[in-house]
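Here we start with a single chain on its own, the form predicted on its own, put down as structure tokens.
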Amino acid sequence: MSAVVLKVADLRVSYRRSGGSFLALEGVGFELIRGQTLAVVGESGSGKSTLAYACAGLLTPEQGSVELLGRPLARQRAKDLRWQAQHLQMVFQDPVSSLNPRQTIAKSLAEPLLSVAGNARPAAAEISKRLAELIAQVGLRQDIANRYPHELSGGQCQRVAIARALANRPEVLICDEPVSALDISVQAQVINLLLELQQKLALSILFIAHDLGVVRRIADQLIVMHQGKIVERGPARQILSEPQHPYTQNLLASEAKLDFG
């Protein structure tokens, strides 16, 4: 079994503006260790977000390429797009319109059991006790199940955006900013959540960021992007404690501090 779960190599994505184009990302690449944190952190427009959505198979770039579990992304065909969602997933900034407000929280969770099931639909005793152990696994009251996303706080909806997202037990999990739409007190329990489940389960996680207060937390290696680029790249705990990149030093500089107590 290979110890890279995510290989991106030379990724080129840029966007169609009034006036020309705007490189988002060029020549950018990496790979994600099993079982680690990779952090990616960069101010806004440094093309985070456009990474994570090239990862996720949610853009297609221009050049380049990006494997899961030695396998080219998937762009097309159902049986592979299925195959793709079972072992990796997302989890978006903000949590309340990551979920659909027309449905409970109950079928919020089942829709990705489903979705990836083909004719082999679960029963409903199966996916009831599915929906239980997810809830439970991400620290909420089993009676949420019957609720919608209004009637939730922003922690508990990102609790139940990370529960769906674990639905089909995936190897990979990309964050991207789970928490910044969040309260700091907030920020903080769900870092140790997403810590302890990758303990659990043994994830694979690709995390952005914008700030370094919360990589320091999190994170086995880092990368720091500007302007499309990867500017440093190494372990978190090096980079943080001895910046080269400039940039780099003045992301720390502005560095917020958060209580994981």
Given for the second form:
Amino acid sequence: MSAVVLKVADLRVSYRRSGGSFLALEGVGFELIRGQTLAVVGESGSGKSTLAYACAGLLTPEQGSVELLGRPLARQRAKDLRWQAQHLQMVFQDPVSSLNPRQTIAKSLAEPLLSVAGNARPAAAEISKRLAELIAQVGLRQDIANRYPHELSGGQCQRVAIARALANRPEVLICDEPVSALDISVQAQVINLLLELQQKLALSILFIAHDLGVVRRIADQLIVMHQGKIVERGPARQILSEPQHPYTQNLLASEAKLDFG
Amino acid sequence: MNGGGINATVGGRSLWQNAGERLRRNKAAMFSLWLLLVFVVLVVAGPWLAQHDYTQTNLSLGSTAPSLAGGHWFGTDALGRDVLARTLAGGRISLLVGLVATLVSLLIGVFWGAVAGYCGGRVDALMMRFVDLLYAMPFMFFVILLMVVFGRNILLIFVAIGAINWLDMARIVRGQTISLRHREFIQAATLMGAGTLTIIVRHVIPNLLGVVVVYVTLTIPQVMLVESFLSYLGLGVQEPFTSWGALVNQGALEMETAPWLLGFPALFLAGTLFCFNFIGDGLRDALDVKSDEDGW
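Now that we've seen the form predicted on its own, could you pull up the form predicted together with the partner chain?
Expanding to the full complex; the earlier chain stays at the top.
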């Protein structure tokens, strides 16, 4: 069986700006292997978040293709949307605004279960059982279910967002800088949680980051992006120890400076 | 405040509950709320409270001044009708117009604005150009035309005012929706396979309600004023029905000889308008996230 779960080829996305158009991605392509973590690093504006959104189908590329489990992404019909929802999910950068502020945590978590089921509404008991499982899985206390997002810390919200993303047991998880809005100590906890869940659920993760420390901890494969293009790719360990491209060397050097800074 | 504390509650406190608490601390708004409640109770219970029927004329008692002993606490008008009973009856129509017209504008405006804002692109452009088109129509001309074609009808006033007011509502809601559309929880919902309608109903509208509620409390008095204005022009409610606007209109004619005819209805009208404005102000402060000392 083919080990490639997400295949991106020749992606091109540009944004219209007042002074013409701005090329956010050009000629980007990669393959995400089952069970692995592919990290994408680059400075702000390098197009890495755009890449995440394009892979999730949240924006349509002008050119290129995204294949999920061998099927091109199509977000036209409700059936396709539901299919995609079961196989690919995303965790966003801002944990607090990833949750609807007017809904309790239980409601937010139940949503993926209900929307994938379509008309065949699962029984209430079944849902609450799965909710309890999900909450336990991300290491939260059960009484969080009746709370609202504004009553939770950023780290707790991000755990809820991860639980929600995993509710339908997707194969692919896209993480768009999931820890950059969190405190350093909480960052480590959330990263450890992701690693643990990846092991347990055989998740394939596309991990967008700008923090090389986080990448070092989690990535198998690494892509370095600069101004919408991939400048270097390969096994994470190799790139981080022997960067070839001057931009990557620069990134690593600036990290070192910060560490001693 | 311990709402955000870890072991304060197990139940969880919604943003509405927090806002309610802030509103309760706002004295002007709470006073207005109670006063408005008194007005509403008086107006609704009017027929049972007033000793006289508001349509009953008594020419021998024409234009008597208010007196407790005479039984006409607010006096009578030129036809000997009890002003208290008429004020309460007029209030029923005024408040009803305010509520119904606002409700009409609320339903159309919120849905229209949310759909336009959420769908964006060509749908948005088309829907909002339609709004612009209606905006360009002279409102009074529109109302007068309706009256001429369909005859004077209280239902028509509701519809006419509501049909104009939803335009503002649609614009406000659209603006809010556009700012919500790119929030992560909406994106997450689309990734979960939720349909457009589900997202609008479950995620967009509940998050707009704060703005909408404030706008509603400010629209009700505005609508009541429009109704008064229409009545003043003689296009509003017709005899035997009356409204505060119509009463003020009639009272203004006899202001010098019988000031109570103007004074009492005007007092009720102005009082109600003040109350709504204070409540709207209070709600705006209460729902404003930035004034939350709890933090998020």
